[in-house]
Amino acid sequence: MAVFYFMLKKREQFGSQFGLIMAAVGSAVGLGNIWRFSYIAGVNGGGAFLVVYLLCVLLIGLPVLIAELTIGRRSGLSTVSAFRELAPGTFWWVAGAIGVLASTAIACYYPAVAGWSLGYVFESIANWSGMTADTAAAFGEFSAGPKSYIFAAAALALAMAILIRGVAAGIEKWSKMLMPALGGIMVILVIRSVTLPGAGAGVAFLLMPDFSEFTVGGFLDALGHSFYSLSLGMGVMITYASYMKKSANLAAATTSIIAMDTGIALLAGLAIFPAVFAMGLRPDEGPGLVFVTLPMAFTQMPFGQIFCTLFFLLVFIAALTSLISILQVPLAMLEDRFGISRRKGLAIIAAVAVCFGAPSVMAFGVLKDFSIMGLDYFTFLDRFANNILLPISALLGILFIIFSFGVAASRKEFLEGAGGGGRFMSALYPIAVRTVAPAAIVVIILRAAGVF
């Protein structure tokens, strides 16, 4: 069996278990669950999108986890060349290269939104005033101004700060410390929002389901929601499980990271339901949700000021987690595949980060005016990425399951290490990932061609 890397004796491995879930939470916990989940959320009318939400991401959510977990602990490689070591002479790498390529994508618009994040947690502590008065003017000031460029390049050096340390060092050292700041920092969100006066009809918005307007629509966003929030066809779980000890408990793993994901995200609707009801705003905002609406909401609140600070700190950390694991997918890549160096891939991805990354940046500003295929450069990237890279990879991946790794060998994979456990999770996961995984799929991917 042909193997194609060169590092493989001195592979690195998260130290703990605990350490993997943090790293993996991280990744998903990202600006998806915060700012995409409750825009999305607001808009599909709160606890029926929830609802419908909660069973995408156990019916095709899980399945297509468990897929590319097992493939990278298998293989203890990443992305291409676990698919090169699994199926030596097929074109399965493909999946994997696109998935590199996805994160890569990824990687040069991210850093523009982490910036945002970044900056505003400034902007809260030195130009409350300012950030405040007119929140959708002050907003469109910044992402156009030079700060965001200052904060982008930011975020992007202290991700790679982070990376350049390695897995157990930088990875999972910092993971086990950010993700529990992010979870304290959530709660106090959660308890102050939820004890305004009027914070009961977000509460009642987010979890009392009326199906009565719920469109098809909304379904669609839950359905492509439960894929993205995940962290799914990026390469990103196959990457940090090719790290994986195979004595670790992968079913636990899978569970933790299920659980933890669809928690925060149910929090981070706690922290900005209720205070955007109490303070008489509307949810149903859109995009604009996080860094327009919830400054004007906090203006309005006792303490205003401090909660604006810890908001923007949280999606700050958010944001830094998932940047770490994207930037990490096609590192090692280079590191496994043409053996080189970790601190030469770092040299390599942060030049086409900024390279390919900077107009993301100026899309909102000197580049405004600049297209591709009617789309600023910005959301070009992000919708090239999101709506088309990322299912494809994803698909090809559960085709590989079925046709070439074998759905047994999967879920063999899946159970090891397990000690009993996962027995249910593992009994559903041939029907899911034959049936249920790859037509929801294909259903999110027509979804982008616009066939409906």
The other form holds:
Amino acid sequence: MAVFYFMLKKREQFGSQFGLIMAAVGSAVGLGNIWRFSYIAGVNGGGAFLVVYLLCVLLIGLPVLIAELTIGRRSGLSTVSAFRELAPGTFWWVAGAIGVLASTAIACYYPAVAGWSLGYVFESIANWSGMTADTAAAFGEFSAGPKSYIFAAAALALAMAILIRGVAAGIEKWSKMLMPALGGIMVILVIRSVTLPGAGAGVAFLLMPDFSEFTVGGFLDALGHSFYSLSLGMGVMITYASYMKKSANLAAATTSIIAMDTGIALLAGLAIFPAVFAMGLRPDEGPGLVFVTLPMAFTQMPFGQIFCTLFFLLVFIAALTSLISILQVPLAMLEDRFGISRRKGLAIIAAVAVCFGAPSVMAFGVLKDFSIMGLDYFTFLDRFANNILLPISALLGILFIIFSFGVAASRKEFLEGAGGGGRFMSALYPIAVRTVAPAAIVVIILRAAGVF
Ligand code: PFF
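Having gone through the form predicted on its own, I am curious about the other one (the form predicted together with ligand PFF); can you provide its structure?
Full assembly next; the chain just shown is listed first.
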């Protein structure tokens, strides 16, 4: 009966084109653009990495994004159910199930980093001298101590409080407010950073490619990161597209997602590297770049405390809108596939995220010495989701387009509502989806399997 009632219920939709774009951009723009992009670019030589990354986004990320958006909108269902609807009686739904597993795994470690950024907003207001006396020691202490649990839980609770309101009144409404705020803060920070004396070296580091030390490893990092950054292979774009109207312009949405995700990563680089170089610090610090090196740079500039607070607020906003999308994937799956209400679904997901997520916060404290296959719990979840589940799910999604849904049908769906736009992308899409995109994903999988 419950299922029957559910089937009769009208599906929620995004209210406006702007709202759906902000929600999808909100998912794409996250820790990946600021924290992950900047440290990977930093260790891979800056400009050279950027060029390769842009190519990966255009040649591989773009076709996969189109594929996922068309699966979602055509079926009008979240991942898993979408595949069951479009190919009844087959096993293609496994592609969706792996995506749900990936997003659930990510939901178990993303709140930890979101919590650090929320915590650092407060630390830079209330404990500026403690936080900056020795930034490495302060970060070590913060991430190992009780505050890291409180802020991770707060980040998770905030995302859930928005999600409980639903797609239009929750996700869409908040994305429409938070994303422009994020853009505004970003512009302020970039202006501050590039006008510091000595900033030129940082700008050059990011924008002047030097391939002399670029490695195959750097290329593979760029490939993997383009997927992560665009929220692909996890069911997010399938799920969000299922709330899009038939009249929504997918071509405009695709262009906006790609342009804004890449643009924000670029701006984050322009906010971070010039400041790091101007203060005589190193860009290749690794994952600690944003939490250790950058606060050090802020201490040395006038009004650094204000800029530091703004910076972590920016990171937190980016993380929050992505976390919302990560949680929406299993939530919508439970709703569509099993008719479980939003409230109950959120309770289930909260229980999973707390049980399996708490150890990822503890991995920086009491569980420091605990390892799975030689990795700490946090890194294990990150690698398992991003290096294994995500490319497999994306590859199955593409194979589904080629062998079941049909490239032509997917292209037709893409153009519906586009009002004559998107012709160029849709002309290249069939070629890319049959050649470079699957080939590149196979390369990512082989690398994860340790073949090279
Ligand atoms: N795209 C997000 C980022 O760049 O931080 C990360 C992300 C979002 C990963 C949504 C996974 C996901 F399902």
